[in-house]
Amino acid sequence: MAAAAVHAQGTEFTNVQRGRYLAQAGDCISCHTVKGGKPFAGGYPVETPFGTIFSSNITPDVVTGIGNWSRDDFYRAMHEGRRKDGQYLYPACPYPWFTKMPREDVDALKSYLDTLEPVRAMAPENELIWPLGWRRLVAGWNLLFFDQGEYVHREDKPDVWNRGAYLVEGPGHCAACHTPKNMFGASDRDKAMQGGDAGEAWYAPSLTASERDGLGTWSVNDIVQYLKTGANEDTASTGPMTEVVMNSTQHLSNADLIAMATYLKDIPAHKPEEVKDIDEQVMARGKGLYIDQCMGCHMADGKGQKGAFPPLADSPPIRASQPQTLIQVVLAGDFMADPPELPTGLAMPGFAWKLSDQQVADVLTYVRNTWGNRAPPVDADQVAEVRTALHEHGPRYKRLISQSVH
């Protein structure tokens, strides 16, 4: 019996470790932790076009958390989007993607969450426009947009592709940000991974094989390096993606990162929007601003400084179809990811205090259409919208929560 007990404990330890890894793959901590709060205790405000939804407490507290949830309860939440009491979860919880996780992975995740410190913390009431506070309406949304079911292995694809597809489409829920949404807040499946709204006026770029603004010019190794460190020869992560790198992808094995990259490289390219000729006066104003404000770090040829300041020249993220992320970085500044493999953590200062909306628009239009770049121009109204969002939500880097806190 003693030997059996030791074996059982070893199995449970392995299961917990597997669950911890899956929690990292799903980046659970980013949405279930308030800056400065206890990890996984919920209360994080998720902004949506329909109002604010506050994340739930997923620590094992029996009153405010999931301490009295059985494994069946937890599996139903992950697979059907239903709470223990049967009420519908809002799809701000990524159950449309978590439903692809097999039972053993969901059980392992529950085993890990059960080892966390129980935290007594009740999430605030959601702030949704009428009548969306009535959770039964989610049943209609599910009927239209939710396909329940675990990931199905593709026999015509190699194992590494299938593993990557599972991680990207399942626990990683990459499409939640990188796919545009329809008027009901559901992913537009006809435009999967073509770039989307990452919330709070951030834009998640295309992950298709488009060479202009997707991953078409990146190799598998380029993608792996980016996910592992937040940077590669083309760019450096910003805003929400830096959180993803620090809390999630840097912790994944190289084998899994290669699998994800293999799957992403197989997503067909989309056709980017055609770009009309850019006004010469705008380009001239933008060039002057670039020389005055940007050239010291990013250099006259836009190639940056290797290992320090990322290049702007011939860079797919610079050519993203929507400029909101670039506007955010120019206005508020940002910090690079600083994982152990690339602990530089260099920062860019914000220019909101010294550049007008029109000046930010001009310099970004210039950068997006110079040194091999070609992308739609930026206008002052787009900058004004991001500036307003920035005033409301604050710089994203100030809310970065590191996985190392627990």
The other form holds:
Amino acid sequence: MAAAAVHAQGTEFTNVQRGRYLAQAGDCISCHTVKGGKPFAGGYPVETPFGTIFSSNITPDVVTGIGNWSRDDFYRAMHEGRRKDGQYLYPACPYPWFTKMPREDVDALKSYLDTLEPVRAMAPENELIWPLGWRRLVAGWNLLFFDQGEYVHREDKPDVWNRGAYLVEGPGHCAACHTPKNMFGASDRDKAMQGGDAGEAWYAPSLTASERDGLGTWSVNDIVQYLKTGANEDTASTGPMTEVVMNSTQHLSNADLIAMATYLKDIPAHKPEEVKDIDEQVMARGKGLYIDQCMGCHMADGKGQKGAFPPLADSPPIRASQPQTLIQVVLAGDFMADPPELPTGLAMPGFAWKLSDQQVADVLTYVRNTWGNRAPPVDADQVAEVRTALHEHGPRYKRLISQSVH
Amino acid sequence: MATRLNPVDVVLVGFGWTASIIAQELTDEGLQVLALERGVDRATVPDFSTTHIQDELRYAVRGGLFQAPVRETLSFRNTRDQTALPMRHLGSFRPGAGVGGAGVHWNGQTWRFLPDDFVLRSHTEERYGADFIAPDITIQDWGVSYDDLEPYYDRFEYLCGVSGTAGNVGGSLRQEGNPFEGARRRDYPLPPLERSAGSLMFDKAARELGYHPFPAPAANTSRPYKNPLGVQMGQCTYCGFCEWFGCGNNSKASPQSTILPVLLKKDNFSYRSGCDVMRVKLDNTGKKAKGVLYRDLEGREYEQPAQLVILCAFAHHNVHLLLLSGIGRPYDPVSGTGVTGRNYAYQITSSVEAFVDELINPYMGAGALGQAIDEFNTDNFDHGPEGFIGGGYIALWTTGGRPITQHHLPKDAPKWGAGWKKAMSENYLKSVSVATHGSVVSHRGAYLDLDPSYKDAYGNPLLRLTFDFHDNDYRMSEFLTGKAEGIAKAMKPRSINVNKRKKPYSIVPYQTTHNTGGAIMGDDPRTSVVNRYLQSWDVPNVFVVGACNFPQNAGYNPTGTVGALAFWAADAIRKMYLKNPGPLIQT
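Alt. form predicted together with the partner chain, vs. the form predicted on its own above:
Next comes the full complex, this chain leading.
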């Protein structure tokens, strides 16, 4: 009897550990924590084209959290997108990806969430455009865009590929940002992983094998290093991806990171749009600005400083089809990820106060089209839009959740 | 009534270089460490960002990163028969305030003192006889040797990513390095900075005169560098804004660019800014510290209990705290007894400006980019015929060409108007300065005590500085300036200005921030405040760390030695004190 109890506790402990790992793989904390708030207590505003949706409290509080949800209730939410009361969840919650998680993983996740400190916190009412406040409409959305069902093992692919596919398409929900969305806010399956909107005027670049703006030139090891530390020889993470590295991918095992990289490397390249020749005057203005403002850290040849400041030369993220992320970083500056392996957290200062929209556009157009780079030019209106978004949302790094909560 | 806070294991007063080093070491030991900083919080981004830091008016002229005299200052007089007056504007020296301390705004000149420096009195007596030292000169041995400190110099240099050329690795002399330096265990972590046009000119002139010029050791990274803590530094861009400025490129070593990324993530470390520590609180035996008393920016008073109190503030402030707290008998210049405040020393500088025909492009500089000779430092030459003690290095620094404060004009140039502008345009790109950096002896009339009339914002007596250079130092500086003039002339300039140090010492024009002494280390509790491990003789759970430990001042910038002493004291605490808290040296 005593032995059985010990055994049961041991199983439960393993289960909780596994759930914690899956919570990290799914980066639940990033969306379910509001700036300055208690971890997992929700209230974080997810900006969508249809209005603001506030994340829910997933601590085990019985009134405002999910403390009175059974495992079946939780599985239904993750698998079907339905709350305990049967109401539809909005697909701002990535259940279209979480549906791929098998029951034992979802149960483990619930076991972990049950160990959290219950926090009594009610998320604000969503601010959605009419008539989307009516949750029944989600049923129609689900009918059109939601494929319910657990991940199905591909027999024609090796195990490592399958594990990677599960993590990327399931709990990791990478496509939620990295795939363009259609007018209904659903991922456009014909353009899977070709780069998409990451919210608040951030752009998540392509993860296909495109050599110009995807992962074509990165090895499995480059991807692993990036996910583990937020930086590799080619680039450093920015904005929301730094949040993902700090809250999620740095905690994953090397085997899982290798699996994810193996799967990502197998996504076929898409064809980036043609780029016309850039106006020589724009290039000349951009070069002048680069020498004055950027060269100190990123060097005259754009190759950056090894281990310190990332290169801009011959760099796929610099050639991203949409420039919003680059504009964000130039305007507001950014901090690099600072996991234990790479503790420094070097930062770039913001230039919003000293460069005009046109100047930011010119210098980025130059950087995106020199030293072996080729990418669509940036125009001042795009910079103006990001500048407005920055005023609205503030610099991204301010919302990084301290690693001490883990 | 002070609010009593939760106790910690260790409280550090100040959060600059020494506190950061000691906090990093003692938190590794598992102790709960708290640093109290009087100034504001500062981080590389946004505070030192390259987008705005190169602002000479804000930082160099208006002193954006320094101690504000309105909150903390000292009173000054040259001699005991004068009445000291408060220094109301920073002049001769510029202590830092804020997280990182003066480690934020220094130049990065990172020297080791010579083996002879640590045994100055016994060495001088041995070579020249006891009578060679004037009776009122109070120089003494340090109680530690160069060999004791060598491993700790090494740690500080590798922490900072010092760029330089070793002159003596394990006894084997290296070409192009300083042939006079003590043996070091290995090369500098980085090769020297790129030489400036001025450096090359100095090098050539010095070699022609038979000297051995070498690139000065610089805590400005010549390459990207990852230090032993895993902290990544960028490569120096030679922007010319080091001294008085923070570094936005993570290239100049500072607590922010070398330690804080690791230290600030530790759960057993915390710090508070805006905290003016006013007393070390002793128990009723006076032999044990219970913690410190401090005020926050709104004047609220707090008691922070701690097992161990370590004073890591600027030299003046450490001594001020000891005096206010009654730790160590105050020095009495009449009887020559007492220790706290004793053996204050400074440094004596001079320069020879040279106006040349070659283009120098001074704006491409770095704080410690320079070529130096060490022939006339400490006892690297025969002092017998000269009749003075000490010496210094002679160097040509290319720290920058900032328009307001870093330009040179021939002495006959007009002081204003079209003539001044013409002279400026003719000389800005074609002038250099050969600088001397001289040691200063401690002497009976140079000391720190509490001012009898002037009080600070909290009603505490101001610290009072009584100081003039000893005649020994004026003679030494005269000698050194002559040698600098020789080098300047060997550059075949159009003209030179010789700027000697004139008597008496004035606290008004900027000279150097290298204040030392007042809480000196030594082997004898009658002549030192702390023992060789920087532990108070009187209150064993108080340690005092910094340039205030120097028994006299050497002819080098002090930060390398201050960093080494911090590692040395931290090691003594880790390996000895924690195992058996109490006096590390029995008296």
